[in-house]
Amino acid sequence: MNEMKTKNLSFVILGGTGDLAKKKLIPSLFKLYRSDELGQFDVIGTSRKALSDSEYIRRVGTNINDQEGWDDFRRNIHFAKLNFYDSGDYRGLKEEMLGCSDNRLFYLATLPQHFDVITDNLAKHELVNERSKVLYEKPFGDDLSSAQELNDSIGDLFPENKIYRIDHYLDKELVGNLSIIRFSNSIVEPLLSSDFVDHVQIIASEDFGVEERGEFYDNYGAVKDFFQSHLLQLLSLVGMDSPDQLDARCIRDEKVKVLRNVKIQNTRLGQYRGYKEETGVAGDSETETLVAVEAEINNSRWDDVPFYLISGKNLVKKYAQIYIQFDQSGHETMVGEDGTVPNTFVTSIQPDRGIYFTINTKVPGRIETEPAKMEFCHACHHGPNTPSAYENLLVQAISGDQRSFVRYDEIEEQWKIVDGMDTPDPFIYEPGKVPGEISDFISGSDWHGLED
């Protein structure tokens, strides 16, 4: 954890009842509290509907499983009404920060058709000063076109310096871990091109369906829920050629780069059985569950290397990870019948936490091979209580650092590759396996780790 401590904070959640503020935002808040990162600070929560305080802390802390010091963090919380079209409680919710640091967060855990109301009552009531930051939860936006919108409309009342549109996959620890992986070791990095990668996989499955989330997802699917925001941030990571310098600028400028040259030469989509009998979802349903998609990187650096990306609901297992494989040495023959396994880097996002290399060495007494690993296991090395997706986020954001939160341009250049794709029909799956379908989507390999 970086050294973000700050004397006075006040962060404020609009949609301060939802399930990203009780399991995700309050408890990382606590953790950096615990963690003596926070200082003095005051959390207001808000809503529609009007609660005493007590009230609200109540309803927040039934995620907090390890309660040591949430007495005195729960001094620090407070609530203010606020129905995000009714003018009258914003200047109620200025009120209630009066006696409040003027270094403030405000973070819309809403959904994005309530941006635009909220960013321009922020404003008009002059709630956003120079020291605030303005979080934005995703999805930004359903398609290009209000996406530009969005941009336009949030650019003209605030900086871009002032604007985090949140991907929460971009601060997982394994994810961060693998552009210094990337830029500070000189045997990896001139690797990952055409020479010499056979294929990329970005994969993350898992094994739950829709739960309490059916009205929304049904909106929107997995092609904009994961696949436009989780999966394209994950390949222009990948594919980006090193930045000038490891900073926000440059290193949302090359992803931007990589995101401009993406086209899609496969698709397909799948729904899994009992879907449409789902809280929330529509009868007749044709949301798609699982999308796979096949896509190259149309530059000198990775022309003509496939990437392959798939994320879905009830598959096999909860898992994460980009697999990169390296072409044969050719030298194959050397080594018997059976030959060697392809090189491979893989960096394991969840549930394991690790980086590893697959290469051949010798079997003992024997001229042949078997496949060893080269690994770093995170929690071996760190412990496993690091903090958390959301915890990192809100260190950056209180920090000013915008190294992992989405620029306007890689918004827009993301939905044009959606908006682009062809989106056949879905195919049925069952919950628990591994769709036949995808099962020969990849050339001569299979999804890794997926189907063991």
Ligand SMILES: NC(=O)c1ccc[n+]([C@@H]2O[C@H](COP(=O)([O-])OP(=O)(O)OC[C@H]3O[C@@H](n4cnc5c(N)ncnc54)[C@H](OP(=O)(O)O)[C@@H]3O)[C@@H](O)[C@H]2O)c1
Second form
Amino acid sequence: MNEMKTKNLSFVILGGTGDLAKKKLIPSLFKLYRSDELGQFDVIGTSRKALSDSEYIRRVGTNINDQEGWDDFRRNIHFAKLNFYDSGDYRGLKEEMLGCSDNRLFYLATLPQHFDVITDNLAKHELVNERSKVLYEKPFGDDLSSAQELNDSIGDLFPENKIYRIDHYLDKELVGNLSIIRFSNSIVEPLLSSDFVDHVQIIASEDFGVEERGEFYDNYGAVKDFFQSHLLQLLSLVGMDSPDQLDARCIRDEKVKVLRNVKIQNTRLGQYRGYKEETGVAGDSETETLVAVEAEINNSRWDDVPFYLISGKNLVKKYAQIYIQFDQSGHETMVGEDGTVPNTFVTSIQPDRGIYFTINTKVPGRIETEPAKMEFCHACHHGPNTPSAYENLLVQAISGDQRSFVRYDEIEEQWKIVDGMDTPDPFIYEPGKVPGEISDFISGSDWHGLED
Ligand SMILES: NC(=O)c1ccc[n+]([C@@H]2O[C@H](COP(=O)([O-])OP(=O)(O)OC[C@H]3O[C@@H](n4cnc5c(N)ncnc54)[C@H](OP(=O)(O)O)[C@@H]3O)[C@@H](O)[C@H]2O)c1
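Same protein, different state: after the form predicted on its own, show the form predicted together with the ligand.
Starting with the chain above, the whole complex follows.
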């Protein structure tokens, strides 16, 4: 039997009228409902606006394309007016929740400056009980000291096992698969070290700008928005040693060891032309929309292996990938012959999802080599409709699995890295092109796939 279905659920979205609630949370809950994974549930969305349940449902239903089952699902959606700063509104929420399950998930779908006051009020009004969990969206803080303060104040009220810091990249199918591939295959794991790896690239590029999120983005930028969270989490997953067990404590213990040893060697920042004219962006903004970093992990496994990380908006295409290139030395018999390429191990996270190795193979009829891909295609194997990151995240939070959530010390190490980075003035780059300023960033190699 599905473990989740045995539990009734109250799901409270604080920030229930926001973009995230409309685009991700309600559609993901609806998909879980349609795949019969939710059991009995109530969804309560909040905002400062005075909305009726039906007005609220209309707003959050705009991204539901296939409506089959929606009429039944939406009967479980309610609205509660709540200003984060008005203590009386939490009393109203508590009343709204009378009769709902005490298995409660509070999802803080809002900015970190509100986290403290919301947490305080949830505790003060005894909304969080033994069975509750509190989920915090990213970014968690905006530098080390604010993240530490948040950790301290939240930690004074709730134990760590109730606190779920979100990084939805960790819930993407192929990111989860990376650890499985690493720790269940003896032909992979022993090769991931400075003995065999030439360099690693971690790429998350987008082919669009800030869209409607200009005001938010201008306060954060690529370093605090993407690098601090997704890229450093991916780096820790590639760099970590095998955990004693695949449980939340052991996995997070290993990841944090990596983060403690990250040293940034080189940083370049860019801003796409036209960014300053975007809605919500300051006309003289110096905020970066692209960050490229060379980092090292100072431990015996990864000594001297460069990790190149990049994230940018308005580049050529939207994709995310971890590219590991192996050293060609040590097996020289045919290396250097025409057609030989370095071996690679690539995890493609989006939009194509899969894992492949590049190897050198024989050209038919000749003693020559040509590269071939050994590929695991996720969609070919599992079909196109495997769960989205937000569905996975919700399932894990509901079942109390913290493996794909970020622990307090990881987040602090991530901010420590960011606080210690150089912040050169951003160069201006043309939307839709790979900037020349980063084309020579990787010594002896190109950014894999960035220009295709
Ligand atoms: N949008 C995405 O795709 C996305 C993706 C990943 C992560 N995130 C993260 O998710 C969080 C939410 O993002 P978003 O894009 O949904 O933001 P948003 O569209 O600006 O929504 C913010 C929500 O917070 C509510 N709110 C703001 N101030 C409030 C106050 N004083 N009292 C009560 N409610 C208040 C707003 O409600 P009213 O204005 O109606 O009161 C709205 O429901 C952010 O931390 C963001 O970084 C978003």
